[in-house]
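The data below hold one chain only, encoded as structure tokens and taken in the form predicted on its own.
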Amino acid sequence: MKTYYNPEDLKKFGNIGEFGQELADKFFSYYNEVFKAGALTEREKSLIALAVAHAVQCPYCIDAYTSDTLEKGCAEDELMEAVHVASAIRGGASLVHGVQMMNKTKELLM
């Protein structure tokens, strides 16, 4: 299946310094210490990492934590349900919105 984007090119994420390796070093140094196990473990954070991969709509990441996720022994019941979690954030983000446009409709018709 072609998409805009290629399924392969996560394979050269670790390349991104090839264009600024100083930045890229500092990256992937912060990276791979924020995915250290500490107050919650690496299991936690992957399963975390899968459910903003959803909210931000990254396929790469999408791809690579739903790997991630299942090679540190999570179920796919687990994966669903942080995927709902990241859908339920998402659609309450836009309801809370709402009450923006409320204020205003009010503010406009009074």
Second form
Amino acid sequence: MKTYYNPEDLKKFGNIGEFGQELADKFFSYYNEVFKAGALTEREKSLIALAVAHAVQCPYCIDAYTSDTLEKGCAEDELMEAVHVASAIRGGASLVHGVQMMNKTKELLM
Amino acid sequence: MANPVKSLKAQKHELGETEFQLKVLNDTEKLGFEMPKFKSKLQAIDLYPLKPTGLEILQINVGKMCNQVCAHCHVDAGPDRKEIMTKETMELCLDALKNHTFHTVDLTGGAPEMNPNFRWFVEQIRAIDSEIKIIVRCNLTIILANPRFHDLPDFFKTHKVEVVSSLPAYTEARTDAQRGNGVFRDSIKALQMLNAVGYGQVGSGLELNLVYNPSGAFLPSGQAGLELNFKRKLKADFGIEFNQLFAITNIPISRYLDYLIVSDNYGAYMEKLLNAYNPGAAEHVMCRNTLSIGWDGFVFDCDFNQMLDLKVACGAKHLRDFDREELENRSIIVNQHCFGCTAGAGSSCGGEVAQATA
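Return the structure block for the form predicted together with its partner chain; the form predicted on its own was the one displayed.
Let's see the whole complex now, leading with the same chain.
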């Protein structure tokens, strides 16, 4: 293995059941249900998936959901706004812990 | 990708030759993977040879001349294309319409309105049958291209012509990238002009339908969802209303094939089409109830076979020899580009043709 990530591996995702079919089937069944239109449209769900893909920094998911959002008719600015939402939450998640730091600092200082 | 300024033919590009396109489509090495023959997919569902279900729609290409040079155009149309249907060939089309039972005439090009006999032709078709559906594939910008076209919305209204227009996106950048600089703004103005005479308005009976095709190397998904979004955005941003949105898959021929190859997306796109193959869509492909007529009167199974110069596989290869029975019993010619019409929910000039498979 020369690299950790290979774009060709995305196509093999469906074969993940090779080492454990039952759980893979359950996962894909759940996965497919999640992305069906419900209270949210398929388009909205795809944009959420794109944002989450950036938050968890999964290159396979970024590849798949960039295509998927485009296929669902999303515009470039919508894709980028989704990425900024992920970025804001990631940044905010770090920053909000600053309150703990401040609390602890205040405990320790005279 | 920058828009081309000339057709492939004018550039003397090798993809301007239909034989070369077919060679590329059947070249496994170029694909980088083993792609099954489309024919074998039909054989697997007992649909080969593919037979017509009837002759219902006559699609007529009245010429390849166009005021636009779109990056994805499967006709390779443009201002430099001089092929134009003559009045004599139009007369042959009228004979076919008089003597047979087509319920729809679908006029396409190029920009069909640039044919000098276009209006005469529409009037003659309407005179044959006041109820026949006449569709014009209007690129919208032609309405603003020259003062002599400004009254087209009124002309369409007078003759109850259904207007079907391409608009690949509700954003300027995406539309212009596919169809040329300034196309989005002119398209919006033209849509507003069509709305002003009643097109797309509830109860007017004047149908205005938009065609969405992806502006890149990806497939369309979910016609209904796309329509909802286009309606919401066009209404909010420009006050535009329309009836339906047809989601169409780009077929890998001509300028779109060139784009796929140049952008290094060809193999991946064909693999996408193959993986999305839907037998349900194969049963409902448009070539089963449509005949496509070239600018010179030759007869084809569909618009794409026309652009690949694959004339019908029977004696009635030209309108002069029109023979309904022979045409209804012919075998439809298929090749690798047909995967474009059977991917996902399927694609036709009227948009989706089936339910997408999971």
